[in-house]
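Read the single chain below, which is given as structure tokens and is the form predicted on its own.
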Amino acid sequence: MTLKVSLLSMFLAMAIGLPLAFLRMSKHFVPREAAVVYIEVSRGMPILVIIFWVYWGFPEIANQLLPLLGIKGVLVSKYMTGFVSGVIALTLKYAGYLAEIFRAGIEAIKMGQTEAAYSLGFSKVQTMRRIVLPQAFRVIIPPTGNAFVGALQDSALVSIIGVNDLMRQAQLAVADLYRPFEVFTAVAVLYLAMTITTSKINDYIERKKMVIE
């Protein structure tokens, strides 16, 4: 469950983070500033606060607003399980981080390559898809891997809202066995094993990238 929450959250955060990065680099004031506000809020808000807000606050607000929009008989809280809320909270948190990582990777590509692509008749979309993003992907591998490690560690907090992850299982085991030292030591070892494995995978991908270059 811990890996499931972390992987799904990171996948969704990447799907949201890339469009956010483009909005952040937009020449238009409104979308650029909207992206800036989201990124700053998501990065500045503690993950625990976001989890509580998504799990308890969002359903309450939605249940009050939907009838005003003519949608009746729908209880959002019915669908906002601990798992769903945990994934949404982690996604909202790490989308902001990944947006900045993607933006930095894209802006790291020299402007001359973009201008050369335009001179060859490439459109903006073709230039981004075929020239800029493949090179930016190599740049963002290390920080994206670090973000996943952070998401893996933060996923322990979803146990607070009843998600049956590793930390929740540990809490239940302590309540049953009355052996907190042994149980939480085992949990620490498991989290350490997962984060080290993730870091090794990230290092391997980065080395492969350097070989390709």
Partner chain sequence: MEFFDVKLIWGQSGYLAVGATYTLGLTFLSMFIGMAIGIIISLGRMAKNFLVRALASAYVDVMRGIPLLVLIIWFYFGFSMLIDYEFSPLFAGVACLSLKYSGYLAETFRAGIQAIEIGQSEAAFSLGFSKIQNLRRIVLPQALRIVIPPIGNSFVSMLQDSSMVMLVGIWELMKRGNSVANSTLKPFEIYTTVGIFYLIMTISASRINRYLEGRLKLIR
Given for the second form:
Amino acid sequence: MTLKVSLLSMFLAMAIGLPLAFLRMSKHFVPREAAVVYIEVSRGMPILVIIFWVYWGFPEIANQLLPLLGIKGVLVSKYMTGFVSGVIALTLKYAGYLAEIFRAGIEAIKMGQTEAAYSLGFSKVQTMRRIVLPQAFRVIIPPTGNAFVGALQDSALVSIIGVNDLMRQAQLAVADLYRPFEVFTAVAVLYLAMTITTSKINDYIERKKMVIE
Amino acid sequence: MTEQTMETPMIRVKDLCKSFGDLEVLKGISMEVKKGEVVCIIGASGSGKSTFLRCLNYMEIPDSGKIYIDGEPMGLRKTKHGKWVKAHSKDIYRMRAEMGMVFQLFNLWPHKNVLQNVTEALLIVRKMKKLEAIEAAEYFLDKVGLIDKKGEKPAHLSGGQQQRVAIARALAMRPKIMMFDEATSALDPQLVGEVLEVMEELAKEGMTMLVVTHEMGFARHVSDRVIFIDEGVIAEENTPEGIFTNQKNPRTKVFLSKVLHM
Amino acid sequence: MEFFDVKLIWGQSGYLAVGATYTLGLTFLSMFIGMAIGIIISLGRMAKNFLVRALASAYVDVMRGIPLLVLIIWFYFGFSMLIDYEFSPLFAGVACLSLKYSGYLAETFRAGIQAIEIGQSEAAFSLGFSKIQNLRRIVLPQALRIVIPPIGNSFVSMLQDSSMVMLVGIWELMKRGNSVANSTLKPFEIYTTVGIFYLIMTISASRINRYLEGRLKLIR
Ligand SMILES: Nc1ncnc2c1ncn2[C@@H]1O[C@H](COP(=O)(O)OP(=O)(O)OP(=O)(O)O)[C@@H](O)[C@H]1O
Ligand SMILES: [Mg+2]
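Can you give me the structure for the form predicted together with the partner chain, which would complement the form predicted on its own we have just seen?
Time for the whole complex; same chain goes first.
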């Protein structure tokens, strides 16, 4: 469950983060500033607040909003399960991080190289696809790996809203066995196994990449 | 008993050995430098010249051998039972402070200006009063011709100027010995002269100097003696005249013909 | 029932603001302790002794890899049970935040110290500086400039993560928000307000950090 929550959120956050990064680099004021605000807010807001805000707050506001729109009899809280809320909250949070990572990656390449491509007659999209993104990808991988480690850790918080993740199961086990030290130590070790493995894979890819360059 | 009549040498090294892992860099070096003598050390890159200098002030810890600076053992002390053990750190620090060292890459401290670079050790190591330290620093900056740069940060100076500040920094400690490790190798050719001039001046004033250098002109005209290190041993020790015109060791000749015809 | 109850928010904001000051205090204190531990660990990471290096490096891996929530629960509910001693909530909260961040900070310090060229220390040693004098006068003053921006970033993250200490029952911003949300049954309004309080703190901290970063660049 822990892995499922973080993987799904990470995937959705990437899907949102990439367009957000382009909005952030837009020439037009409104989309650019909107993206800036989103990024600043999502990055500055504690994940716990976002989780509670989504899990408790969304049903409340929906229950007020939907009748105003003439929709009645829908019980939003039924859909806002802990799992769904957890995924939404992590996605909202990490989309902001990833947008900044993507932007840094793209901006690291840009300039001289794109100009060279344009001078050879590449179109904007061609330049982006053939020149910029493949290189940006390499710049992006290590911080994305770090973000994933962060998401793995933050996913522990969804246990608070009742998702049956590792942490939640531990709490149930403690209630059962009354061996908190042993159980929580085991949980810590399991998380460490996941995060450290991810970090090491990440380091490995990074080193590989340096060799290529 | 030791001969009281003979002056104690400023540096005396006996059977100095040093390895890095499997790599034997120094394989038993013995030599002396008398007070006021200027000795040049030459040798191929990687032959262990820097390692030798760094062993003398214990920045590198030798594997075996003895070093005496003005008669005092460096890095080791004798216990009551006559056994040699590692010296106290504070004695090593004290003796280092009496041995100036000038590096190839100057190693000035970028967060301090020129004057502060020179006063720092006076204040911290010598515990001088601030005014006294500034006075001493200004004296030596003047000596190397950089008193008007005292407020600058090192990054704003040329390489030659930086190296002269580094020399002033070492001199301000009033060391017994000055050691130079390829002090001019990192400099643009037109800046080498100003640094060599300062070094020559020092030699004339009677400073005891140990100079690792690739500047054969300096070795020939300023030094009293030249030591050629090859494969971790002293392959030849000779007068400048001797080493350049009448080598005892054929390897010296090979080395010199390489560097002189570069 | 009023849509988006502004009056309620207004009424509760004083109570929440007090929580925000606790959050700030908690973060400053934990940051300070975390930095002290971090410096020691970073020196261990660079030690000559293999065992010391391995231990320090394992410490860093563990602290960085363990979720803060797990650390808090392990410490407050598990560890305290093992040694049969009940920690005060404040102690547990500050200890966990400091421990968790000391891992990140150790790596920050290590990077800062290693960025100072070795030659500068050699010059200091050749003049008779002791190891501590070299660290204090030559290495740390420069390393500090390098590490201030990442320390600022850690501070911003810690401000956010300090919300998790509500679990041990410290009445900081999050705990207060949680309790008000439960009692008023207006979670959307309350958590929005709590979020804004956090944003004010984190965004100000980021701005100050960016300003310092700019200033430090000028000095160099
Ligand atoms: N700290 C160290 N660890 C491992 N090997 C070292 C270390 N310092 C020096 N060496 C090796 O010892 C050998 C001698 O080095 P040293 O710097 O003394 O040579 P050098 O004569 O000063 O050369 P150069 O003229 O290039 O300065 C070299 O092969 C070098 O790679
Ligand atoms: Mg050398």
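Here the structure is a predicted model, which means the values were calculated and not measured. Positions refer to the first chain, counted from 1. For clarity, a rigid core is taken as the largest C-alpha set superposing within 1.5 Å between two forms.
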{"query": "Rigid-core-fitted C-alpha displacement of Asp203 between the two forms (angstrom)", "finding": "2.5"}
